[in-house]
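As structure tokens, one chain now follows by itself in the form predicted alone.
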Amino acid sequence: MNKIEELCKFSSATIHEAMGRNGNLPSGIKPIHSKMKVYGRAYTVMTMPRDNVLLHRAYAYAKPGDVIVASCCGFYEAGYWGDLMSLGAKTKGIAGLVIDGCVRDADDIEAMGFPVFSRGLCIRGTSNHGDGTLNEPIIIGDCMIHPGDIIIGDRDGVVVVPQDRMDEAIEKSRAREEKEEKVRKQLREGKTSIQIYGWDKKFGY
């Protein structure tokens, strides 16, 4: 098991909390199906509003196991990605797509099992001017994403871990899980959360 696979055993929320509540992408970016999960190294894209040529290039150039992470410059009223691109990306071994924009052909994408995390669905088409950047740092929400950063996404959302902090993320996520398991044990024994955290004494509950 490599380190990315080890990290992806933890939920996005656990990793986010363990890393000091950093690295979360906007909450509007969710899987198009609740069971979808994605993990891998970021291949970053910034495309101009309503233009998707850079996304076609991204899945052609990215390495197997990469996650395409795309900024659409805040323009959401377009379907930047669809079933044909998903098929091409899946065939190349791309691990999934995380896009700060909308997609379309959701039923077909879901049926082929290609993980897509987006702002939502939009049937409106795109242009093909090709402006933007590939595999350079991008910003989504208040999170800076560098090529090669680790992407973990599940039903709760998406978290970004800087590639040089992967060992730290694994260690701290494991420690958080162990701590929470102790809390679960006490809850099963009948204690309340305010007792476990000492809030009954601190706040006089």
The other form holds:
6 protein chains.
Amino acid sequence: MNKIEELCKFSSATIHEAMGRNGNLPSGIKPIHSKMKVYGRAYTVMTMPRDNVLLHRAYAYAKPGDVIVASCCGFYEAGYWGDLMSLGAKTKGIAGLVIDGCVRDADDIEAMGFPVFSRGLCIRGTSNHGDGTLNEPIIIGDCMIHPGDIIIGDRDGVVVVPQDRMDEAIEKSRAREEKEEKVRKQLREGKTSIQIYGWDKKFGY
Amino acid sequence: MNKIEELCKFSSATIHEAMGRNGNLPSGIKPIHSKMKVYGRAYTVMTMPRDNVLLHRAYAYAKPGDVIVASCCGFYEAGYWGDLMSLGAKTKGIAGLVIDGCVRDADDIEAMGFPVFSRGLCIRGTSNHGDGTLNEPIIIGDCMIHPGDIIIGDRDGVVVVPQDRMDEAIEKSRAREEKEEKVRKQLREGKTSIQIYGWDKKFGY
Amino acid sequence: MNKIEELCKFSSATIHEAMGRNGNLPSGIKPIHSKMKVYGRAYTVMTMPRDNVLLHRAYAYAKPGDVIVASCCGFYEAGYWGDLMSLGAKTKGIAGLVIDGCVRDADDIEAMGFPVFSRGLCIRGTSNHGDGTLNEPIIIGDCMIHPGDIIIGDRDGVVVVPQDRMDEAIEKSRAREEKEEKVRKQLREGKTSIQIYGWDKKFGY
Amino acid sequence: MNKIEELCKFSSATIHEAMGRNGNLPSGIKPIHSKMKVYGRAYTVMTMPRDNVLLHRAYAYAKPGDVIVASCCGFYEAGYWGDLMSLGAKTKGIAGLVIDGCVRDADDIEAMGFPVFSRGLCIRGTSNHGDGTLNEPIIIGDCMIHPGDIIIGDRDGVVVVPQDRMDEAIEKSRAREEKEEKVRKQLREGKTSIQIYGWDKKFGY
Amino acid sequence: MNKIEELCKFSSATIHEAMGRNGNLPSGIKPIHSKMKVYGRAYTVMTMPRDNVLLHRAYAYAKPGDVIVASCCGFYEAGYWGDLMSLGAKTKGIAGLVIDGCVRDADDIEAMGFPVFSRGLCIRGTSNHGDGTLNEPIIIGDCMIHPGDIIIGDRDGVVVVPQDRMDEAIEKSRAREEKEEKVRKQLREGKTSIQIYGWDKKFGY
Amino acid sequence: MNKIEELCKFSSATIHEAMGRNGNLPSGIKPIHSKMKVYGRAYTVMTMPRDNVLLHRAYAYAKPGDVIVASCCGFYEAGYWGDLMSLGAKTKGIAGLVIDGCVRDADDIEAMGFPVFSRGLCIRGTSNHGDGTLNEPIIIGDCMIHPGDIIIGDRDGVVVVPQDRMDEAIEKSRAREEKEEKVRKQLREGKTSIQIYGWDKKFGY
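In place of the form predicted alone, output the structure of the form predicted in complex with a further copy of the same chain.
After this comes the whole thing, all chains and molecules, with the earlier chain placed first.
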């Protein structure tokens, strides 16, 4: 099991907390089906609004296991990605798509088991001008994503871990999980979190 | 069967109509799974944006059967509540959460069958300052909620019934249901609602 | 099989593309269940915000197979349509509802298999003043819909085809499908779309 | 002095209150200069988003003294009106423009003293397709405006008075003004409004 | 010169920075005229949406020199305050109004020189139910305001200083001003801020 | 008179139209005073949300006559620029700032006559991390701006002209102006635009 697989056993929320509450993408970016999960290294795209040439190019150039991560410059109302691109990307071994914009052909994408996280579904077509950037740093929400950063997405949302901090992320997520498991045990015994954390004394009633 | 159980047999929409079209929370507040329902007396919380100490305190102080109802002062983009808090609250017998903000750990919360109604799912963590109010009147949307008010939530939305009007709500909801059942019968026979209500004459064509 | 049935075998996205990227309604209008589909001729409604008399009248006047298509003048936060109206409309043979506003009684509507596409679910009741227009051209998003236009809706969204261009829509959708099937074959063989479209040369790397 | 001139001596807020808190257009519609005022009978326009043919036609067909009142179907980000149209309209004796969208050439319009109330200023050009309606009822915000209704606009906003209620509007506005003048006198003497209205007793402290 | 007068010589931005980048109200709250300034101790109000009884009561109970600071629970589209209330408040010596909602009668308010900071101008009238709170802590944006806190508002925005930190605010603002004056001198001599702050070395080119 | 000075005699709206309705920045970006105008070559900046190091660096590196054009990645609620930076930039001969975010110290900036176009005024301070890009292509709204492109801004808005199309822009703007002057003459004589453009025949009545 490689390190990304180790990391992806933790939820996006756990990793986000473990990394000091960093790396969260906007909550509007969600899987098109609640059971979809995605993980891998980011191949980054910034595309002009309403254009998707760079997304076609991205999955052609990315390596197997990569996740395409795309900014559409704040314009969501277009179907930047569909079933054909999903088929092409899946065939190439691409791990999934995280896009700050909409997609279409949700049924087909879901049927082929290709993970897509987006702002929603939109049928509106795109142009073919091809402006933007490929595999350079991009910004989504208040998070900068560098090519090669680790992406973990689940129903709750998407988190980005800087590639040189993966060991730290695994270790801290595991520590957090262990700590939470102890809290869970106490909660099941009827203690409340304010007792467990000592907040009953700190905040009183 | 107590009165809240009697009331909760009616849908949120029916109760809202029966009470003179009052008590509806904003439609953006929805169950994290469409089959979730919630009912009980409100234990109210107003928390500062991005802080969740008061939610920890709320479920510790609330009575079994209470629903935690929380305003986050208009800031939705945070995961104010998660699986640990759900476990703690469920263990204490809390009936559910209605929050004008986001939550996280949706899969775990759903698995334990704890009803959560929220603005959506967000992994972004919260702080621990503890400002706000507990069990005092709060305002969500254009609805004031007093501690002890009755909360009924289903897939369509959430309605609030003032605690001293529960009998009225049950009675009027039942009357409305009976009236609607008669309309249903006529509709099945092929009459249209404008015929049943006499609107064909009132509005003509 | 009539022509609308022929057309509705294509997805909303395919038809939108085939018709030159036209006819797409705003992506916020979605089926209340992801498996719902709708198709038929538009019976158009423009209702004043928060009023639903015209929707009652619409399903009474529309012909079997028609789809009620309604603008609520930009005000979404009301439950303009519910289970009784769905029952009445379904009994009359109405094919479904597409509304630029919210609805309620989602469980009942879903159970009776009446397709409803809306901005979401909202319990807030409506008034009975009756202002607006019936079966006249309406505008939703940047799309004008004339009475009798063809409506096709699925999980991805809703597309409108001018009634006098149905043959063209069928033919062009079929042509697009055939072209896409060829692309699919090449994608499965490992080619990427930039190779298939010749974009690898046009845009280089 | 005709009746509209009599009515326009009252502020938009006074008329809105006098008419039972009705007829207010959305507060986002404001004069392009805070000292501009507009009054006259509505010549109504509904134009497709991003198109302005109907506005050209509107001022050509409207009568001197009319105010062009236009809905742009919720799409504001275009310059639907500019200096040439203002010159043409002013030359024809049109009293002004109230538009639920943006305009451009603000300096020139201001210099020629033609009153324009809009959502803001935007340079983005429009198309020339010509779809929409002329001099039929339109809806802006939650207000229906019929051709011939009275429009009064000032810095605070815009109010619409049904044409058959102008006498009532004048009378009630005058009555309200007189009542307010008495309140003003008491306020200047140091009484507070809760004393004047008896709210000190009703609401206590 | 008392301490508030000492503090109000600094701009809202300077005080905000000096206090560690705290206390800023949302930037949407602006003076109705760009030259208006306001300062004083906060008399706090939380009113239900669309209701203004508590604002009438607020100015009656507040002390001369107080600034009424009001939350309207996120609903801006109403004219919560007007010329009569301004006259009453001014007569009582109230220093001004800061409201997270709209007001009306802007010309009259401006003419009497009563400072009003609001979300904008709106003629839509309010109800008289009287729900909410008076002179208790309120939250606007992500800022909690306690009765007696110091309010400073100018064209750039509004800042809140906790009442027990006024000395600190004066001292730190003065220090910041002095530091900025030195920077200004260097800037006038042709140095750039990256040279002055040493950022040319830190960030390179 | 150089070419930029020649071009800037035309309004932003005229240039936008002349260039085929291209190059318009979002209408929310406006001068902080309605009489401000800006023109020059773009020195482009993309800064992370809430950070302004790159803006300090930008004016230090830009050439006299350049306009700093900055994207803040969609986050407006911060005061990215103020009086010190304006002083530094003005001293260096920078022609102005166009920023898709807020600024502060509006009075001081206005007093020194440094043109600033922004989303509004906000006192909220920024951090000093320094992430982003300098003098590389950026995207604001649906417009890509390359370093060296020509920026023209006035009260109506801001337009971008590709640097290699300046001659075309001047020529086409002049042609448009001349054409409009002829229309103006006809309008003054009482013709309407539908007559002048032949739309009275095309669209009928």
